[in-house]
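This document starts with one chain, in the form predicted alone, laid out as structure tokens.
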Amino acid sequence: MRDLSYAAVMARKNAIMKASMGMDYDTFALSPVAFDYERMMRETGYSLEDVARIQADTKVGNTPLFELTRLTEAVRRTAAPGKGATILVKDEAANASGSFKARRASISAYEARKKGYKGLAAATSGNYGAAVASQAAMRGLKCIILQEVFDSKGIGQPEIVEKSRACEAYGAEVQRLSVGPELFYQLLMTLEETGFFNASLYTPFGIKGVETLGVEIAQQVRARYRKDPDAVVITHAGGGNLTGTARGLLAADCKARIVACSVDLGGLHMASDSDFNRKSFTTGHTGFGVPFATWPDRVDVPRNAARSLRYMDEYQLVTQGEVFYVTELLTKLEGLERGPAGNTSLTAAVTLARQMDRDQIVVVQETEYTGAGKHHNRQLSFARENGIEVRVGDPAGNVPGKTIVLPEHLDQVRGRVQDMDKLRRSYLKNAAKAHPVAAWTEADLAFLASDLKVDAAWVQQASAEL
């Protein structure tokens, strides 16, 4: 008999990954906070060009680049003499299941049928359930997606419940869990019980399904515009979107500045019973941007593949209230309704490009489908629903469960910068309690430099102060 204890379970976690993925963790492990992490990374055996080829098979990839010409003029009106950037905007609500999460089930989809896995599972309350419904339904795989939908009062999120409902559609099985520490825990014996595929998020897999939208978005824009993009702009919260993203514009030899943002949702705690209920975001916010971002291996695999300060240079911050108003402009002067989420980056974007010159180009790296309950207006009402106050004026009045204040004019959208050191430290705390700061190694140090985009003397200094 099997111990299914949460403390028998999740010990049992690198065993599990090994048989769900066929992948040991444990050969890329160098201590307790350092492993080889582009090892890892090879270790998947695909280059950018099988990728690519994997994901035309599957409606994947190859999404259209538009010029937001009408958004771009508009805040040329509220910036200074000379400013203004080109708004530029990679439109991944054509991927298959609506998404750029499409890039990350691909390849896990086909390494499940190649290995000759039955079927995949996957822990998502976003996009990613549906994303690896549509590609197991394609490849002829089972599917099980796990999802945190309700609090405990069982009320679910409108935008959550209309990603079981498209997981549904594609032919998945979806289990619905409340809010809590079991999802991962759930996943784990789910992916023992079945012997499935684990197509995590934060597997190599995944990160390198999204390599390709790097490289696509550096080819497109040197295609029509004869120079690199001075800054790409990512909604963060797990990190996978960002560190694929910019492992592609890399690997293109695109040097430009990689902006993560989230939805400030500070206050509030993710799991929470009684906040889970009280944001309107389920991705693309603090609540897991900052987390992962100072300590990305707190998921079902042993290392995660998705480490976003290896790669972000600037972390932009916006409120709800900004992201709803440009996600209502974005559909009524360039006509596309795409989802919230998607339009977290754009709403930073809009910040940039009023601060950036004319002759340079900033581009949002995604978009995602919208509809039901996953329409800013049904966000709203579920808002006001839930008690909080929904009004026009000056989003700095915004507070993260209680208010929601939506911009009277274009120049109010205006955002804030996290503070990147900050984020810097905190990871290595983090790592101390992992591991004794006593203990590092010269390789110690060199990783934890690299994970933080900074030299070793900084990382020396920094954790004399722990």
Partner chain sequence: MIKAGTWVEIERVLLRPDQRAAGLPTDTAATPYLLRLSGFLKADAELGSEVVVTSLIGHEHCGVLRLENPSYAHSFGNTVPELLQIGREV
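Everything numeric in this text was worked out from a predicted model, so none of it was measured. Whichever C-alpha set is largest while still superposing within 1.5 Å between the two forms counts as the rigid core. Numbering follows the first chain given and starts at 1. First, how it differs from the form predicted together with the partner chain.
Relative to the superposed core, residue 12 shifts its CA atom by 2 Å or more between the two forms.
With the form predicted alone in hand, show me what the form predicted together with the partner chain looks like.
So it's only the chain below, everything else dropped.
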């Protein structure tokens, strides 16, 4: 009999991972912190052209890029003379299953089929579950999605309940779980029992799948405006969205500024049962964004292919109330009803566009679908039911888990900037826990510098001050 206790299953992690992906991460390791990231990405064996072709077969990619004319005009009315960049949005909701996550699932599904796995399993409470289920359906594979759905009162976060529905609609088995990080334990048990492919969000296959998004942005902006975008704003949680898109932009030789954006949920604990339903956002928030940026390798694979600080130039924070306000404006001014994650970066784009010159271009890199459970009206009414104050006023009054303030005017949508160097130092602290600074070699310094988008001298200086 296999030992199914928490400790015993976690101890079998590496063996389970190897069997469930047909991939040995040890071959890329250089030290306890450093590994050959680019080789890992290359050895997936999929070129950008391969990825685009595979995606075209399963209704992924080539999504429209829209100019948000009326929103741009509205922002210009709140900007200084000569300011107010054009805002474009990539309508990723047009992918099968309704979000960019279809890109991320597509190559795993293809790879699993090719290697002869009978099915795919993934632990995810977000759009990714629906994406895996939808791609599995098209590839004739079975699918199991594990989700953190409900608190100890049995109440499900409406957006995640909608995700359960979508996954079942695509024919997946959905394991709905209560609050806790043991989702990973249940995933390992499931992989061991079923022999399914681990369609983790954080494999090189997942990130490769997102690269086409960056390439398409560069191509579409160039074709229509005869120049490159100046900034691309990317909603950031686990970092795969940013990593894949930025890699695609670089592959297309596009030097746009890479701006991350998350909803500020500072003060709420992600593993807390009582905080669980006090959040009005289930992803794209700092509860994931900060820990994943500052230590990517906290995930369900040995090394995370999503490494956002490698590519990030700037990190914008927005409040829940600001995003709900901008979501409503997108609907009223642009005739588009779209979901929360894409509208998070749209909110930061409003702030950026106001600061940028009129002849510049800022791209909001995704939309996602909305509907019952996900809709901002549901999230706000759910917040009210959970005792959270919802009012109109100055967004500075937003307190995660206590108060949501909807701005009175677009002029009040200002966001705020997160200190990048603070994030980098926090990453180094985590790296030092994995491997003591005194033991860092030249190769470690070079890896860390690349992983933080700084030079080795910066790493040396910062690590001396830890």
